[in-house]
Amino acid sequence: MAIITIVGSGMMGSALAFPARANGHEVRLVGTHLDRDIIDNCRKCGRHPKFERDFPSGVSYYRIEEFETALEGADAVIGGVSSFGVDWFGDYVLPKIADGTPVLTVTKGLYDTADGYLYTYPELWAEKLRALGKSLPLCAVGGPCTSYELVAEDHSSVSFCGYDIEAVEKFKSLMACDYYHVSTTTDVRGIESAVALKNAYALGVALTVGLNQKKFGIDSPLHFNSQAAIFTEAVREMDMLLRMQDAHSVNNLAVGVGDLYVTVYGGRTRLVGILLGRGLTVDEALNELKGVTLESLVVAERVARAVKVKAARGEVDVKELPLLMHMDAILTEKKPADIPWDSFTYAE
């Protein structure tokens, strides 16, 4: 049996609590600064807020104060948060942990440069640690899977990468059970790649629903047509920018897009695209969406600020990337949810 520590409680950092009790190991969940309720609410009932199921038993709740003490003995260390945590969670816990501990981070998201580099959340803290002078293997994982329904205990399959194939490995053993299905990789840029323009186009293909239902009313049947051909041009769009990330490989392709099909159709990111689609700003569907954490505006705006960076040097045609261009110019110009149909077109 291994001591896993859990850092940050939000919905996924916390579901993998489950798979982890399945194989048997001591779980301690640590709340951030922000996660208060959620680890008063857990020790009170046993039970995440956001979720219909209890923990399992051999679950154990940290206040961020008891942070360390949740380390101490750990054998390796989950980084729950957010997009939004990245630097704290490189400032603060990363220095925290014990050399040659193996970190899993379920953070996904890039970070753009005023050059136009796009780094994924791994290369951000492995640069952290480097000028720290630690050493901790940095593993990570993207994949299709809902928090809630890993929680179900629901077949989930996803893919695990790490500078270090042997803590990746050593991960894969300590998470994988009968219904949590892991495959492992080298290349963390690939699939931490894939994963995050996930987030950006799933808020593409959910402008259709709230136009539609703008169109036919709230309550209309939903139309599939159109979700479906912002869907291909999603992919299109998706296999393009993984060419520049240099991160292409049909793996990593076929995870983002199964990363992006679980993502249309629930979550954070399809209730701010609808609303969106309604016809409601930017501004206007984050006051009705109070208190959520919508990390795919986040990478949409970084993706698409990095690729005007990289076209005004002529390594990238901001034509072919309509989609991504358009979904930044709603975010960031405040225009309205008016797909430009016509440019997904092509001729062979």
Contents of the next structure:
Protein chains: 2
Amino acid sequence: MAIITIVGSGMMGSALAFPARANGHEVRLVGTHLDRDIIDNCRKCGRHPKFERDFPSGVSYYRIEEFETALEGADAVIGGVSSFGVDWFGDYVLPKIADGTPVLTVTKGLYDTADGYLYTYPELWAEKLRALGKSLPLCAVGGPCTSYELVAEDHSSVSFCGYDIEAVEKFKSLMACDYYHVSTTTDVRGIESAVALKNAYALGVALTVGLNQKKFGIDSPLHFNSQAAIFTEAVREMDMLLRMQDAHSVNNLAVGVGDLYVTVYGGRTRLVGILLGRGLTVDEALNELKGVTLESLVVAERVARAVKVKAARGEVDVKELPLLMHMDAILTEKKPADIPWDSFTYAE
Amino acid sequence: MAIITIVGSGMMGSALAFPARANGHEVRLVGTHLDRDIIDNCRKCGRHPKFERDFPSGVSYYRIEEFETALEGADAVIGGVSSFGVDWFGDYVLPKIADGTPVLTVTKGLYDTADGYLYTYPELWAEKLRALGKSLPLCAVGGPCTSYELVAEDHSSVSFCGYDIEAVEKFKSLMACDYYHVSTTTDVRGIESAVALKNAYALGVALTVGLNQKKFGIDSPLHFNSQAAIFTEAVREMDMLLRMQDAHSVNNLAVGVGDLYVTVYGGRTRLVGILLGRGLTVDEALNELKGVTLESLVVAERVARAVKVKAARGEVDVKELPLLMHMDAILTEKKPADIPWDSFTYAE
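After the form predicted on its own, can we look at the form predicted together with another copy of the chain?
Below is the whole assembly, all chains and molecules, this chain first.
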């Protein structure tokens, strides 16, 4: 049995303790400096404050000051920070991990450069490691898997990606169990782009829910035709953006689309999309949600910014991405939601 | 303004009266011999018995015996029969329509031959017309659009396809309105295959709902990870089957996937999938639903049968279509649902 150290006790990082324990591994869950209350709660009653089930026995809990202790003898490390912890993870966490230890991260997102390149986080971290002369096999997980339902042992199917296929396969052997099904690939950019993009497009689907609340009344039943129209356009635009990332494959598209399916059902992205759809500006919507910063909004803005840079060079045509451009107008120009339905139609 | 005759007063055919009337056309709704009660109800109170809104004024109602009257001066005909009326539509309806009149059908399905070819219905009808020496520009509509929500004027985005692009564009000009958004294409096999396939895969997603009711209790909350895992596999298999049909394009896949998104939410396919997931055999499930015949089950069986014929010739590998093959085992070998989760994973 192995020792697996999870850094970041947010929901997804913490949820991975369940399949790890199902396979009998020792799990050490380390909270970041933002996670003190979570770790205190886990120590007191063996449960993550957002989960409806106790952790299995065999999970121990560490504060960030105890990180080095939690790393002692670790066979593998899982990074459970959100995209707002990307730099901290690269600057503080990765340098402390022993060379050669495989690392799997759950962080979702893309980072754009001035010349319109969209980096995945494993690419960013790999650059940092190269500068440090450090060698860690970086892997990442993508695919449709919410933490609640992983904890509930609902069947979940995900993709582990990494540059070093042996490390990827090691993580699969550590984590896959009868309810956690794992594909493996070296296509890091493909998986990471696909699952970042779905966060942006989940916002688009949620817009229709709010627009319908405005049109039909706040307690009107959900309508699915308009959601599905956006979903259709999202498939088309995600396909195009994966091609723009030189990362298109049927598997990548399917993972991104499946992840979109599970993402539109809940969470804060749905909430903010509904508020925007009802007619609030983005500032009003975020104020309503007490100024929370959302990964989905960040990734939509970044992807749109990269697209516009590439479009200025004639490499893409923004007319082919009307949903992304409309979300960008909502987010950066503070425009009201007004979905350009007819721009989604095609003639061929 | 045009005269549009709709043959078949099922829900989808009838719903198309709404955008047609939004554009000011005269609409004549003709019930088949199965639709007498519907037509009687419409005549009495101006409402389809399954809709929550009255028809707009300007719609008139005909029994099948009055079909010829309803066709007099018609500028366009819409076929609103289900796939169980395909032969009747070809043998009885099409021959009565004046040569050159454009026809748009809502019928979804595929028909397999002994050598594993999957015909779309417009292909079948075109053969009948050729035999009769008759010329009708056949068009069809596919895409995510449920009748209820079209009637509710929820934004809906569909694709009209046909061999004669002028007829397709004529239908778009007749039907597109501020809430009904229409793409146009000559790729009949692509659109018709995509939207038939989604009926089969909607059954797969619904299986997980029933399996979870068995595992977690019949009133347990919905779980989405497992639905999304099936959805992901469905995208992959639909992509492959569209290629098998020589009908792959991003637009076709997006239309099929978007249509899958809206189809999993309701209707009898979902019900039968849930019953199968709970552990009933297909005969028990259909008995529970009073022996109703479902298009989704028929199309799943036909596609699987065609795949097996092609596989025997070495043209496809059934191992690449594990979800379809499992649904086929449930439907034709009467096996219990037991989703082969790990067969959906890939290594690349």
